[in-house]
Structures are given as structure tokens and as C-alpha cells.
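Given next, in C-alpha cells, is a single chain: the form predicted alone.
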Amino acid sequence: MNLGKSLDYREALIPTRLSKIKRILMVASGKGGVGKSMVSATIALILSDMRYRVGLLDLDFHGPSSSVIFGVSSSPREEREGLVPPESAGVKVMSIDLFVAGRPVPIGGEEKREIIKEILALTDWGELDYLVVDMPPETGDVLLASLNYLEGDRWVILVTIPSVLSHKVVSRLIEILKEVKVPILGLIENMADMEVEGKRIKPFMGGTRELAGMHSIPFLGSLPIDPDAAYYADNGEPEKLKKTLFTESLREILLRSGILI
């Protein structure tokens, strides 16, 4: 019997915290690269736009840049029910990179599990409509764990972009979603095409609806490259973010997924 697992108060807390929250909307890809980060805080960005209560959770080890795309650098406010997270466009955002301030985090597997419980358990989201989480891009056991401790009314939107890499990772994760009985809502193809002087061009092969199909799960829809919101999460402005083509087009996936509250 493991006694210092089961007297652990924090794996008690979380399902506190979380049983304040209506729904949980897991943005994952399986690896990094394909925009799941960008997607995941635009998610957040829109919903409260729709004066929904969001909070979004950075949990991306690699490379944590809700904070950026927020323009947010103050840490979470110590209070006595716990870390109340700072708040930007609407949404609380808590991020490991609010704690290393853009530093490295050389951890391992372990420390990463650790990191995580004690974020869901220490964090006072309050009331909120919508959790979004930007999960670590991998398929194993710091992914595994995060699905554990997240219970709730939750989902998985998936990430990917056309490509054969990403659609080979982004397959293993569907499996795995499957197997550990996680509800996926849908696949979205991220970087699907570009304006070259004035025209839509496709930089990549294809191929994301197919995938979808293959796997019996919804494909959801296409998202562009944008240059301007990639230039105004870069710095910090969800404001002008709000405006791009890149946002409307997420907005448009977003009310036919079905899944609003």
C-alpha cells in the first residue's frame, strides 16, 4: 500500500477545484509544432468574446506561451483558497511559464506529474463556464496523467496539420483517447493554406479529413496561416488576435462543433 499516494491532500483538492467548472476542453496534437498553443488560448479568446467565464491552462512543458499570446507576466495572486491566476481579454490564465519566466525547465516525467497536481490543486479558478487546457504535446505518461486528474464534462479537440508526421502522432493519440475512454470531439487541420499574392495556396499535402474518417471522429474543419495573428500573439495583443482571419475561422468551427454550452 502506497500510504504517501493515498494521504496525498492534493489528489483530494483537485476534484474540488474542478467540480466548479461546467466544462473542460483539452486542446492536444501528440507532438509540438502544429499550433495546438495558438489554437488552444484562441479558443479561450473566443469563448470569452461570447461572455462565456474561461480560464485557460497552459500545461505544455516545451514550450508554455499562453502567457505571451495574453500579454500577461505577473504571477498568480496568493490568496487563502489558493493561486488566483492573473486575468487578460477575459480569461484567467495560468501557465508553468508564469513561475520560470521564460527559462527552461529541465524536469523529467516525474516532476512534470508532480508539477501538474499541484497546479490543478493549488489554482482558484472560481465559477467558470470553460476550462480550456493546452496539454503537453506527447503521447505518453505526462499526457496519461493529465487525462486522470482532469475529470469532469470534459473533451479532447485534437490538432494537427497536413502533413504525414503529424497525421502518424496525431493517430497514436486517438488510440490512445479511445482506449482510456476520453470523448473526442473533433479533428482540426491547422496551416491548411496560405494568401501568396492574393491567392490560396496549400504549402502541405492534405489528407486531415481522410484521417478523421479512417478513425471515425469528426473532422471539424480548416484553419489558415496567418501571418497577422501570428504576429499579434507574438506580442501580446489578444485584442487585435480577435480580429484576424485565423480567429473568425475558429469561431466558425467552433459553432458548428456543437459542443457551446
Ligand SMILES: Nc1ncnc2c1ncn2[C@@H]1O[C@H](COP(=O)(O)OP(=O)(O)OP(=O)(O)O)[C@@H](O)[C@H]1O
The other form holds:
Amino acid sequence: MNLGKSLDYREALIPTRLSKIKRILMVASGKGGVGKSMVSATIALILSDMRYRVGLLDLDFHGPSSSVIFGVSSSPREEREGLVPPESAGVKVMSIDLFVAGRPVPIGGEEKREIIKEILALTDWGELDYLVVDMPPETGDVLLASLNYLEGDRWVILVTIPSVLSHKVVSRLIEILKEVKVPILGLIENMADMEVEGKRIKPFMGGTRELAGMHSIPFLGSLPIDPDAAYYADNGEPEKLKKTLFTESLREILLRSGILI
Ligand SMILES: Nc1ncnc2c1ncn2[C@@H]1O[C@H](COP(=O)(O)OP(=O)(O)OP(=O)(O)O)[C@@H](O)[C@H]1O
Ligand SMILES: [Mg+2]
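Hand over the structure of the form predicted in complex with the named molecule; the form predicted alone is what we had up.
Next comes the full complex, this chain leading.
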């Protein structure tokens, strides 16, 4: 079998799949642990609640997030047209862990790029208004390969926490995105403040609005540290996650962002 040829065939399938998707929202930060998965899953939930047709694609190789938040464990259904993702809370969920279930998890860069190509070629989303993508948490070639394949009406939503370290990594990512000319919708500040004994305090130094200004990209807004949201996400309770302060704040950001079709 000519493996190279069969993979090229899959690559050719990607534009056909993506042509049925009106808008792609890619959630990225470059930095790990800043809430990309929380933000992407919750954006998918909010859009689904607004009656849009929504898919969520988790391209993080480091461990399952989306499938946990949505409480899905069943493998995608193999149909004639491709792999049909399981659905939860009205969102079609596909992730690396669901996709590679039972196979060795890819570790090298080349293997990861092949898996991203395969997942995009084989997943049958059907018609979607939005595909929300939880992007790989890095700024290297796996991210670039994902950007390369995810063509269409696409926008990057950047997430950072208000810390110097996170700002440094997101700055690097902004430079890369500008270089490869992928449009940036704007920057979201996660974990901006929290409630302690009835008062709202800011545990980090802040400055994310200024960071967005320095890079001439829109500052989309701030999200609170919300232990309830974290609990519902960790326990796969999307319907309860929907009713948290975190989700309410993100809904306001989306309504203001100009991204709604
Ligand atoms: N605003 C928030 N309030 C409370 N907990 C949060 C908030 N944002 C994220 N978390 C929690 O912090 C942890 C990291 O968040 P998340 O997994 O979404 O980050 P990530 O950027 O996707 O990380 P990774 O790079 O590992 O994929 C999770 O346990 C999540 O529930
Ligand atoms: Mg994640």
C-alpha cells in the first residue's frame, strides 16, 4: 500500500469537510493551563444554547479535556460518510482521545500532524454554524499544521491569565499569528478576579488590556475565577456549567465580540 498517497487523499478531503462549516473559532494561548479548554467548551455550550449548530474539536494531545467537560466517553460512530462525533448538551464533540481510542497516543511532531490531518479528514460534522477548536497548547509546528488545515472563515480567540509569564507566551503567539496572517478576533483575560469573603480581589497583576493594546488587537473582556464552573467542568456537567458566572461573563463577551452569525 502506498501510505503517502492514501494520506494525500485524506488531505484532499479536508476542504470538503470544512466547506460545510460557516465559521471556525480557534481558541489558543500558547501557554498551558490558562483555561483554553474551559473557554472553548463554554463557547460551544453558549452557541448551542443560542440554537446554532456547533461542533467542538479538541486538538490537545496532552490529555482529554473536552470529552471530560461534556461527559462523553463513547467513540465516534463509524458511518459510510465518516466518523460521526458523539453529542452532549447539543454540541458534537470530537477530540484526540476519542479519535485515537485504543491506539497508541502519538508522541512525535510528525505523528501528531498526521493525526490532526486524519481527524479533520475523517470527522463528519455535517452542516455546522460554528466549529470551536481547542488548539494545541504550544507555538510550534503542530500548531502551525493545525492553522494550515483549518481554512475558511476562521478566527483566533486568544486566552491568557493576567500574569507576566502567560503574557510573554501569548505575545509570541500573537507575533506568529500575524506572520502567518491568521485573523485574531481578540484577547480574553481568564482568571481576572475572584470572590473572597464577599469582596472581589485580583490575584494577578493584570495588564491584559494594555497587552492587547500593545499588539493592536481587540481586548475582548475578562472572566472571573469561578470554582463552581471548574467543578462542573471537571465533573462533566455541561448543563450546570451553563448557569455559572463564568459562562455568563463569556456570553457577554461573545455578544459584544461581533462574531455571531
Ligand atoms: N475561570 C476559571 N475559574 C476556575 N477554574 C478555572 C477557570 N479557568 C480554568 N479553570 C480550571 O483550571 C484548570 C486549567 O484549565 P483548562 O484545562 O481549561 O486550561 P488549558 O489552557 O486548556 O490547559 P492545557 O494547556 O493543560 O490544555 C482546569 O481545572 C479548569 O477547570
Ligand atoms: Mg486544554
